[in-house]
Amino acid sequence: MKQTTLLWLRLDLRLADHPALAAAVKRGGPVVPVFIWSPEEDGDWPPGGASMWWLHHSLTALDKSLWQLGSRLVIRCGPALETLRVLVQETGATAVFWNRRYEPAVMERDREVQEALVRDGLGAESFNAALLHEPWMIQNQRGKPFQVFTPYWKHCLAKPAPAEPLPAPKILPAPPRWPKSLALGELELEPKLHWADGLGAAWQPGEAGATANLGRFLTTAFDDYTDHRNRPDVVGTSRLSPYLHFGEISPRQVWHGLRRLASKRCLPVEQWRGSQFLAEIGWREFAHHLLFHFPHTPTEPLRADFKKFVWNQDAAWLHAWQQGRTGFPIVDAGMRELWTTGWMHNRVRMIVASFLVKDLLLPWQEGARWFWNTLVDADLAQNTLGWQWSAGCGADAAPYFRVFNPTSQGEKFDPHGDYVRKWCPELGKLSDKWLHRPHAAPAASMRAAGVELGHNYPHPVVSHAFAREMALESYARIKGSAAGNCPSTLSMRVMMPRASPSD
């Protein structure tokens, strides 16, 4: 008699290149796909609002795909181990397969689940479906984890190429009787208020959307990626981050999709393997490498000396940043794009993060929490690495003296103002010359454009020039403290002046 397998689905919501699914099918018996909603088992980082919206629609798409294979998705809610044991009793399953996750709390939960299922006499096996390389398999010459990206990725590229992606099954054997399932709506993942309408207009969650986005990028944007990847005013990036996070596409599929394109165009191997785009896949791998080896970093700086940093605690400034009302157009445009679409261009993420931690001297943890709740691609590893990089307190961090000037960044990467005009329409009639610095524009230009600072667009909350000096002084004191100079404490509760035309 063929034995039933429970397929425990998590952040692997696809059918192609799905190692746990392939292993379950290989056993030859019925396969019962199950999703268990247990956010409390994610520790301090249960899914945020935007992530839950995406999850709802991704599960909808997956269930539709499963029906086409003669299967269906069983949805349950509750503690994972208890729920799996109930399903084992209901289905007669003799094994539970799943793909690994790498967040610290989830890894600990999965270890306990696996040990308990084995004690129950069940087969319990996990697989790697989310990364090119397991975090514990990559070490430097001293047997330690890497803390700088370039040597890390060089080391990864020297390893054998990842295996070809696994094909999706053409049919899934069904059990004689399906266990009961909750309706997806009972999980209440979608918001009760209609703030998510912009997310629906911007995205197509699910495996089909992921495949379409990869194809669109490779055929229309890859050739210009190096030139356009920093331009938020053009569609020059892959926009694959949420699909990778939810496992609707795998990094192996991305790798081999790029390889096939290169082969078709007769590109040298070193050209596509050394491409900036593939390095972004490497950055994602690096983020998971760091989170695995330094599990405290979602809330604490990797560099211990930064625990002494005295951050500002101004709630009004934080609110202005969150709402896109700082008076710096590129910052405000980015924060409004985030709120509307659940996503933000990577260059703009760096600009708004630098503004929060360097101009406003607000804690990077506040920014990480806001991104966690509002990004559809909120990923604990990448969110942590990105914010610690911006704050200068993590691995491979930006130099502490790097303070992005939001005005010059806007002028450089949104030169014609298309991005700012889209998300800050009240500035739309300003000329390119003044669009990124409305506080410096002549009164006549402001009147002609219908812009009145303090009325329909805010005054800058700080002077960037003054804020930069404050940041440099504060960071220098941390550096001095690390060297044993023991400086006196600098109070960061200082109201900085607004920007002047010379900033």
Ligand SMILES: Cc1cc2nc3c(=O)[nH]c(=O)nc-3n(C[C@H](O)[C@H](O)[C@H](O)COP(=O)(O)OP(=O)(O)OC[C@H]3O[C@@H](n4cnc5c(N)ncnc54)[C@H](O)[C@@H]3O)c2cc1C
Contents of the next structure:
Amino acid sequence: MKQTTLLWLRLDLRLADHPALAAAVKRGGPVVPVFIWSPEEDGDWPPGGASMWWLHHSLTALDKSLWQLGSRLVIRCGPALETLRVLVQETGATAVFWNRRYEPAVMERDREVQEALVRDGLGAESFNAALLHEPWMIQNQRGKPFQVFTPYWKHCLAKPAPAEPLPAPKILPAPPRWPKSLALGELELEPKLHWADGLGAAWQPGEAGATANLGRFLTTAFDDYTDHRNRPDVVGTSRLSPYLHFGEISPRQVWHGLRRLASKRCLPVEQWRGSQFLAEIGWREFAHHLLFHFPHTPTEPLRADFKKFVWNQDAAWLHAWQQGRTGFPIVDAGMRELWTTGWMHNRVRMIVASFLVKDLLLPWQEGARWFWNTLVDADLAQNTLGWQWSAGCGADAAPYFRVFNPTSQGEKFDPHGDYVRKWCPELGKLSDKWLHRPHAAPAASMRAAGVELGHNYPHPVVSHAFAREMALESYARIKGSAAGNCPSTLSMRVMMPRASPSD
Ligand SMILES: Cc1cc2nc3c(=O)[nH]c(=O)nc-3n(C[C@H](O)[C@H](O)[C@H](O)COP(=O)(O)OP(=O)(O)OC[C@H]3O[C@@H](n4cnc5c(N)ncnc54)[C@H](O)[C@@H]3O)c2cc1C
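For comparison with the form predicted alone, would you give the structure of this protein in the form predicted together with this ligand?
What follows is the whole complex; the chain from before opens it.
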């Protein structure tokens, strides 16, 4: 008698290179794909608004692909364990398979689910579908987790290459009777406001979109990646992050896609394996390694001395940052790109994060939370790494005393202003010379461009030069070298002079 398997789908919303699906098919019996909506089981980090939008469309695409294989997606609401047990009863399944997730609360939940299902006498097996290397399999010579990227990635690259991706099944055996499913709309994942229109224009969630994006990147952008990856004004990166987060493509598929391209072009192995692009996939792995070994880091600094840091608490500044109305064009462009498309270029993420943490002295956790709710690629491991890196309090982080100057960063990485003009159209007529520093532009240039600070574009919320000094003093204070010399950051807004032309 052929045994039925429940395939519990989570952040692995694809059919190709899907180890849990392949294992379920191998059992030879019917396979029942199920998605369980149980955001409360994600601990403090249930999916944010942009992630929910993506999830809705990704599940739609997956269901369509499943129908083409003679199958379908069964949708239920959690709790996960109870729901799986009910589905086991309804289908007579003898095993439940899933691919692993790595968020601390979810790992805990999964452990409990697995133990309970095994106690019920069922097969309950999990697989790795999201990472090249399991976080617990990589350790330094002292048997400890890595905290510096370069030796971490060198260590990973010395390991055997990841196995070839698994093919998608051609057909999925259906159960004699399908269990009932909720309609996807009943989960109410899509926002009620029209806020998501920009997301729909920018993205095609699902496996087909992921594969198309990888193909486009490899054929048109990979060669120039090293030169273009820091330029928000060109499409120089892969834009694979949401697809990787939702598991619509696997890092193994990316690895082998790159390997095939290299072999077609007769590139030496060290050239593509040592490429900057693959190193970014390595940063993704590193982020998961860190989250697994330091599960408190989504809310607490990895470097304990930063717990003493006195942050500013200024709701008006936070709001200005969130809305893209700080008066610093590259920061505002980035925050508006995020709001409209659910994504922001990596260089600009670093600039806006540095600005929040070092110019406004607002807690990095506030920035991480805003990103969490607005990014379509919001990922607990990568978001935590990005924010702790920017705040200087994480592993292999940018030193706190390196404070990005938002004006010169804009001039360097958006040299013709195309990016700022796209997202801050009110500045569009300013010449390249003043575009990134409207507060310093001569009155005649501002008049000619139709820009009036305080009316159609904000005055800078801070003087960067002054804010930088304040940040360095606050930092010195936690280092203990300038205790007592630094004014409380809480009074910073009162003291803050207007921006100067050097900002
Ligand atoms: C403050 C801050 C917050 C961030 N939050 C997230 C997040 O929630 N989710 C997320 O996926 N990325 C996050 N990143 C990392 C990075 O900005 C994005 O992964 C990248 O911009 C995605 O664009 P891409 O797919 O075109 O990247 P590419 O340059 O084409 O890189 C390929 C893949 O490598 C991974 N990657 C690239 N850069 C990094 C990096 N610095 N750290 C970790 N992985 C990386 C991503 O999965 C990416 O899709 C954050 C960075 C910062 C500074």
